[in-house]
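Only one chain is included here, represented as structure tokens and corresponding to the form predicted on its own.
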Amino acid sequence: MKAGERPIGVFDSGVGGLTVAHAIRQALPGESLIYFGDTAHLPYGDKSEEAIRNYSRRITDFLIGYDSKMVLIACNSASASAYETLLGEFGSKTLIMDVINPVVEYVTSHNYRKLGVIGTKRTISSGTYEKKIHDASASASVYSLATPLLVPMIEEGFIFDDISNAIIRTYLSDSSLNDIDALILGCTHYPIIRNQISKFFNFNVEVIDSARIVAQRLRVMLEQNDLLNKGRAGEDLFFVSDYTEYFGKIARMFFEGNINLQKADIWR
């Protein structure tokens, strides 16, 4: 197989990684995905960070298995976490992308005056995305909020009604969030509820989307290495670490598309 052919492995705690993985579809289609989502130790948001690491390296070299070019981390809380350790254990083996770098720079880029973060307990308390703007850009101002029930409410189904928006209301409620100008989405759960984010702001505050800005950093990595694909996609394979016909329903909800989730005991 050419370099360019082989897939691109993309990881996530659960099934959030594939609104990232469809925004990679959506950019790239004649890229072919391996996804693994590690639907039995989810969340990551309330994990150690060794925890974290120990997952990521495993997921990473199972990645590794199906010859994947680049391994993208597609979770905040191991992208906080993991990403350091991953590049120096299995960077000589395949590109190693996260989804936190790629919204520094995003951000970076445009003069925000105060923004928010918003993303599990393990991601806000790493302080990653602060210190990364920060030492960017001294001039902004950077609030965090840990939302940890967003996760478990998506994952549940719990969008687009009472319930949801009376919890997302309670957490963007919260002070710290006043007079923002841009709000960053730090879980790849979230983009799913953007909507209802930026209907509570009165579509007043920017909602920035990881995805979208992850996929297209991913295509200049890839051109930068000469390892877009020129052939036709290969086929895209989706693995969960804990199968359930619910996980299923929600997957296909995630990836807005009809997707054969298959079950991958790694762990044992």
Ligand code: DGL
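Definition used throughout: the rigid core is the maximal C-alpha set that superposes within 1.5 Å between two forms. Residue numbers count along the first chain shown, from 1. Bear in mind the structure is a predicted one, so any value in this text is a computation, not a measurement. What changes on going to the form predicted together with D-glutamic acid (DGL):
- A movement of the C-alpha atom of residue 24 falling short of 2 angstroms is seen between these two forms when the two forms are aligned on their rigid core.
- After superposition on the rigid core, displacement of the C-alpha of residue 254 between these two forms amounts to 2 Å or more.
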Given for the second form:
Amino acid sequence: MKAGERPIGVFDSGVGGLTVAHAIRQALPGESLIYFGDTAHLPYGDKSEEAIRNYSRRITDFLIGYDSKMVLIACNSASASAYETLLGEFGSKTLIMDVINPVVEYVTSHNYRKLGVIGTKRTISSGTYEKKIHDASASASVYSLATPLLVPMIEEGFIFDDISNAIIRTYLSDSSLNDIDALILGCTHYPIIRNQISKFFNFNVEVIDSARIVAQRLRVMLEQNDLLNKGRAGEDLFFVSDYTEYFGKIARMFFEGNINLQKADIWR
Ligand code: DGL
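Alternative state: the form predicted together with D-glutamic acid (DGL), after the form predicted on its own:
Let us now look at the entire complex, which starts with that chain.
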């Protein structure tokens, strides 16, 4: 197999990374994907950094076992907790990419005055977005808010109903988000409720969703390493550490129709 024909490994705690995998599929239809959703350990957002690092290590090793030319950490909580670790431990075997740095690059190349970030408890308490945005000496002030109910809500399929509307409204009414000109969706699950979030702000706030930004950065990284697939895409493979009906439903929605979904109990 030529180097470029190898798949791109993508992982998240559950369905969230599918938003990024879908954007990659749209931007780079020639690439094949191996997706791992760690549904047995979901949600990552309330786990310790150490636990998330350990899960991420094992999953990266699994994806490298499928000869992945790149492993994309399609989860903000794992990007905040494990990116440097994975880069140090696996960077000589495959390309490692996270979802936070591309968004930081994007926002620092725009002139925002006040930015909001919403994410899991793990991502927000790490302060990664603020630190990286300030290190890049962007002038924007950054206000972060943990919104921990959103991932379980989405994974349970509460998306377009009274429950989800009430939770979204309660979180986004927080005074720290008054007057923002853009909101970073600092969790890859949140693009699934992007419309409801935009609607809360009467479509007056730019909602920055990492999926498209990450897919564009990923293309550049593959080009720079001469790893774009010039041939035809192979079959996408989807793995979960525990089978949930909802995962199959969402994966079929993003990837239209029959998907090859298997359970892989990689912790046994
Ligand atoms: N999609 C993950 C993220 O971007 C969700 C984390 C979780 O499982 O709590 O942070």
